[in-house]
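Coming up is one lone chain in C-alpha cells, specifically the form predicted alone.
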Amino acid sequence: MKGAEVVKLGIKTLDDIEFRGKVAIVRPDFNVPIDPITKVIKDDSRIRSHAKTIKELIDKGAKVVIIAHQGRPGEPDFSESLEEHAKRLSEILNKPVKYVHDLFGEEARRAIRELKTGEVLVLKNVRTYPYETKKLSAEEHARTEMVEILSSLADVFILDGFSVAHRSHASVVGFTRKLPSCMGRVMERELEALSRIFEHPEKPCICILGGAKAEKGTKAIENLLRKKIADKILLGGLIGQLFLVASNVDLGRPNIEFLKRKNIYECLPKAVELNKEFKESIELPVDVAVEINGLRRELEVKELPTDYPIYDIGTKTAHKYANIVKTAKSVLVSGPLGVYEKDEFIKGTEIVFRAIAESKVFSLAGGGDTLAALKKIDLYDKFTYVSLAGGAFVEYITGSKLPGIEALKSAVT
C-alpha cells in the first residue's frame, strides 16, 4: 500500500518512524504447523515471509523483540516455548537469534535491557499469559500487567501479522495504546493485495467462494454484491449445497443431514433471501460429484437427490466457471470447491484454479484450505498474491472491522 492509500487508512508504514538504537515490539504471525510431539517446525512460510520485516529493521538499527503464539493451550500444536521458531529465524536471517523462556519476567526484562543496536530477541509464546485471550478491548488490554511492563521497555510497536489481526489479543491491539506504533511488511502487502479488490476492483470482479464456513460465506456474498465489488460469485463446496437447497434443490437425506450436523443448514434463510435478491449475479453447480464405494461419480443437480455424499462440483460447472473466469480482470478466491483432501475430489477445484492461474487477470487467494489447495496442485506460485491468513481474510472479505488495524489506525504516535 502506497501514498494516498496509506494516509486513507490512517496507520504508518516502517518508512514513517526511526528506528536507530530503539527497542522495537513485533508482533508478527509465528503459529506454523508443527510436529506434535517433536515440537519440529514443518513448514516455515511464515517467518520466512516476516523475516523480511525483521530484517529491515536490523537494517535501520533497531532492537527487535518479537513477541508470538504457537497453537492454542490444550491442542497438539501448543508449544511454550518458541526456541525452535527463533533457530529457524536465525536459520533465514543467517544471523544470531537470542531466545529466553520468559515473557515480561525478569529474565526477559533483563534481556531485552541487554539487547544491542540490530539484535533480535524471541520471548516464550504469548499464549502462556491468560490475560492474552482475554475477550477485552484496546484500552482494557493496555492496562495488562504485560503490555504495561514490555511497553515501558520499547520505543515503538510493529504489527505485521495480518493474520492474527481478526483477535483482540493483548499482543495485538495493547500495545498501540503504549506506544507509536505502525505496520509491517506482511501487513502493507497484504492490505495492498486486498485494496485492488475491495478499493479499486478492475472489472469484471469474480469471486470464488467454497469451504465449510457458511454463515462467513452469506456475510461474504452480502458484502461483496451489496457493495458492488463482485460482478458475479461462483460457489462451491458446502456453501454451494447450502444454495442449492435455497434454489429448492433437493441433495438427498446424507447430505443434508451433513448440513444440519455442520450448523450451516441454520443460515438456509439468508441463503434463500440472497439467492432471490442477487440472483442473475450468483452462479450455482449444474453437477456434482458423489462418492460411491470409493470411486467418484458425476450428477447432474437435476439428477438430485442422491444418498451418497457429495464431495465436489461436477466437470460442468467447472468448465462453465473456468470460462467465466476467463472473463474476468480480477478474481477473488475463499476456499476450495470440494473435499480437497481426497485426490478424486479435488478435479472441479484445480480445474477452476488453474483457469485463474494460466489467465493474466489479478488474482488473490485467501483462506486456510484455500492455500493448502493451491500448493496439493502446484499452484500457490501462480496467484497475483495468495494470503498468509486464515480467519482474518475471511474476516475481511465479510466486511467486518478487524481489531488490529483499527487499533493502530487510533494509535498513539
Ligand code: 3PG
Given for the second form:
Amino acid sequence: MKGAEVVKLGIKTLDDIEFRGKVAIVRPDFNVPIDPITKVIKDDSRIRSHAKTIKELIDKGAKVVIIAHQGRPGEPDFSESLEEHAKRLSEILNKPVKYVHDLFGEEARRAIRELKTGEVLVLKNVRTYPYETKKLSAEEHARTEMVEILSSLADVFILDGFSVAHRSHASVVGFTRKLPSCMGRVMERELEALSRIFEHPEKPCICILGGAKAEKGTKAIENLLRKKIADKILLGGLIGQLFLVASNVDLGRPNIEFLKRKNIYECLPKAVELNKEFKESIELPVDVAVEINGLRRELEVKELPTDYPIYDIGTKTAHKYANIVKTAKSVLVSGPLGVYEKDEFIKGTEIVFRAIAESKVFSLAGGGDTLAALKKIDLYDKFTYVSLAGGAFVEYITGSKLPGIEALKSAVT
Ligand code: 3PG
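Any chance you could show the form predicted together with the named molecule after that form predicted alone?
What follows is the whole complex; the chain from before opens it.
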C-alpha cells in the first residue's frame, strides 16, 4: 500500500515526516512469548520486525522513545519490566538501548529530556498504568495523565504495531490526538499485504478458515462473501464442525457437547443462515479424523455420528481443499484446520498449508494459532506474507474497523 493507497487511507508514513532532532514516541508490539518464571524471551520475531522501523528512525536522526506492553496484568506472561526487551533490541540493532523502569514519572521524563539524536529509550510496561486498558475513546485517552505528560515531551507519534491496533488503549489511540502521527513500516507492510486480499484480490480468491473463534469466524465468512472478496471459503476446525451441524450433520454427543461448552453452538443460527445464503461458496469437510485410544482414525461425514472427539479434517477433505487451492490466485488463511498441537492431528492442516506454500499464489496468513501451526510444520517462510498479528488480524477480516487505524486516519497534523 504505497503512495496513492496510503494517501487514500489518509495515514502518513515515515516518508512524510521530518525526524531530525525530534522526540518520536513509537508504539510497537513487543508482546512476545516469554518464560513465565525467568522472563527470558523465547521468540523475538516481533522485536526483530519493529527494529527495522526503529533503525530507520535512528538513521533519520530521531530520538526514539518506545512505549510497549508485555502480557496482561495477572497472567503468567506479564512482566512489569521491559528491560529484557530493551536488551534484545540493543543486540538486534547492535547499539546501546536505554531502559528506565518508569513510565511518565520523574525518571522517565529526565531520560527523555536527556536523549540525544539517534538514541533509543524503552519505558516500563505501559500496562502497569491502569488507564492504559480502560475502554475509552481516543479523545478521553488523550486526556489521561500518561498521554498528557509524554506528549508534552515529544514531537511525533508512530504507531507500528498493527497487532495492537484492535485495542482502543491509551498508548495506541491517545497520542494521535496530541501529536502529528504516522504509521511505522511494520504497520505499513501489514496493511499493504491485507490490501492485496481486501482491496483488490486477485481472483479466484480462496479463504481457509479454521480454529475455534466461532463468533468472529461467522462474521468473517459473512464479510468475505457479502463483499465478494472470497470466491470460496474452505472450512475446518471447530468452525467447520459448526457449519456441518448447520447443514444437518449429527456429529455425535461428545462433539456437540464440546461445541456447547466452548460457546460455539450459540452461533448456530448465524451458521444456518450463511450456509443457506452462500451454499455454493462454502466448502465443508467430507471426512473427519477422530481420536480413538490416542490414535487417529478417519470417518466419512456420512458415517457420523461418532462417540469419539473430532480433532481434524480427514485426508480426503485435505486433498480436496489442496486441489481447490491450486486453482486460486490469492489465498487467505485464518486458523488451523484441526488440533495441530497433537502430532496425529496436524495432518489436515499440513496438507492444505503445504499445497499453499508450494503454489505460486499470493498467500496471506494470520492469527496466533495459524502462526504456531506454520512454525510447527516449518512453513512460516514459505507463505508470501505472514501477519505478526493475532487478535487484530482476526478482527480485521471480520470487516470491523480497528481503533488504532481509525485514530491514525484522524490524527492531528
Ligand atoms: C497480541 O499479542 O495479540 C497483542 O500484543 C495484543 O495483546 P492483547 O490481546 O493482550 O491485547
